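One chain comes next, on its own, written as structure tokens: the form predicted on its own.
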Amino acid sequence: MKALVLIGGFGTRLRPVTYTVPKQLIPLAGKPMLYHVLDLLPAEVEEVVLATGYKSEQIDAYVRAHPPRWPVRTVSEAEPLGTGGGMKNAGGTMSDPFFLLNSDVIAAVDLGEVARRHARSGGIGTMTLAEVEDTRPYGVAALGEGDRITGFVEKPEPEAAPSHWINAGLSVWRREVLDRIPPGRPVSFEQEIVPKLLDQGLFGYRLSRYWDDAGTPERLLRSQRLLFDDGRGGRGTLPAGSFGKGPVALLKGAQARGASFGGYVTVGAEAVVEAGAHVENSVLMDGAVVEREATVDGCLLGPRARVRAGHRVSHQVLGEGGEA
């Protein structure tokens, strides 16, 4: 099997960081968000195709410099094509069936089992489903016998939602779905294509562990906590010469001697947390600096962002080179 990973959108809810960095390269628990998604793929996957748009050259350069365990290639789009258009543009060499993954979901799931469930069902697709309280930002499935999806509504108001089970962004499809997508124009796969596939047998696979959409600052940090708690953040120990509690993921060249930490922190490459500073529940990207006696809590600090000495910064997003 092959996998098609959708890397679209502009990451608007994570601005100003995403003015200069695609959200898929923001590190969570020590590695980019994208790589946590790739980690879900079973070892037998033969190739991963990244359907890229915004800042595609950065993503291509990163995967070349830091190759994952699968052969990966990127296929960019000249203009935004939506989820379906991106699939059509990049999916020409897909296997039958193939995995389709969103690049900003953090989850615990055995995708090999999802593929086996798909094969047993005989349907056109199998979509993982997560149970959420607020369905408004998501596509929502109506479920029938055997978890066959009998209806699919994109971003309904709560009173119109057919269930609390939403599209979790990890699925398996027969290759023929790509033939259903019209070429040469933006297409929403969820709105235009999925409802027309229901009579071909579309099935749900209910996730029983954790799932989150890392598309906002709050959910991004919540996703990092989930990863650390699941042991997916490396050793999670404190940096040398620091004190407090972890887990803390430290990237190459980061320094934090004399600093203190609460839990759930990523300190990017060459980032510095000076003596007397305190950081918790945050992501510090490459080259960020937290000066002496400053406090950072619940923040996303972009590359080379700086928190000045003695300042307290809480629940903020600083873009590249920003100061607080």
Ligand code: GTP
Given for the second form:
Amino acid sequence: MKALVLIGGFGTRLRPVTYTVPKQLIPLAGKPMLYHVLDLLPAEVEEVVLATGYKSEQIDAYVRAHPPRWPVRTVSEAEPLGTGGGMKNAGGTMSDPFFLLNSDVIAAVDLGEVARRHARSGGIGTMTLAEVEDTRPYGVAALGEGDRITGFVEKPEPEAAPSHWINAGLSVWRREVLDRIPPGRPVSFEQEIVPKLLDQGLFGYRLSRYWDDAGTPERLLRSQRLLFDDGRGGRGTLPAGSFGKGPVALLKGAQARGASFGGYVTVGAEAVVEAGAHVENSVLMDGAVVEREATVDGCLLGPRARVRAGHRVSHQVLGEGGEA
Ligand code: GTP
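How about the form predicted in complex with the named molecule, since we already have the form predicted on its own?
Full assembly next; the chain just shown is listed first.
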């Protein structure tokens, strides 16, 4: 099987960081969000096609410099085509069936098992579903016998939501769905196409462990905690010469001598946490600096962002080179 990964969105909810970096390259528990998604793919996947658009060249360069275990190709769109348009644009060589992955979700799931369930169902698609309290930002499934999806409503008002089971952004489809997408214009796969596929047998696969959508600052940090707790944060121990508690993922050239940590932190490449500073529940991207005696809690610091000596920042997002 092959996999198609949607990675062309603007990431508006993670601005200002995403003005200069695509959200999929933000490191969570020591690794870019995109790579946590790719990790879910079975080893035998033949090829991964990245349907890119916004900041495509950065994603392309990163993937070349850090090749994943599968052959990867990027197919970029000149204008944003939406999820369905991106699938149509990049999916020409997809297998039958193929995996379709959003690049901004984290989950614990055996996608090989999802593919086997799909094959047994005889349906056109199998969509993993996550159970959430607030369904408003998502596509919500109505479920019938055998978890057949009998209705699908994108971003409903709470009273119109047919269940609490939402599209988790990890699915398997027969190749023919690509023929149902009109070419050459923006198309939302979830809004325009999925409701028309229900009569051909779309099945839900309920996720039983964790799932999150890392698309907002708060959920991005919650995703990082889930990944660390699941042991997906590399060594996650305290950096040499620092104290407090882990897990902390330290990337190449990062320094934290004399700093203290409160756990669930990524310190990006060449980033520095100076002596006497304290950081917890945060992501510091490459080259970010937390100066001495500063405190950072619940923050996303973009590349080369800086928190001045003695300052306390909590629940803030600083863009590239930003200061607080
Ligand atoms: P926000 O702007 O913060 O909503 O984030 P987003 O742009 O990523 O949008 P959203 O989370 O709804 O997107 C879901 C998935 O589809 C993500 O993996 C996006 O990268 C991807 N995506 C969204 N729009 C497009 C598009 O126009 N083209 C492609 N190829 N992918 C897209």
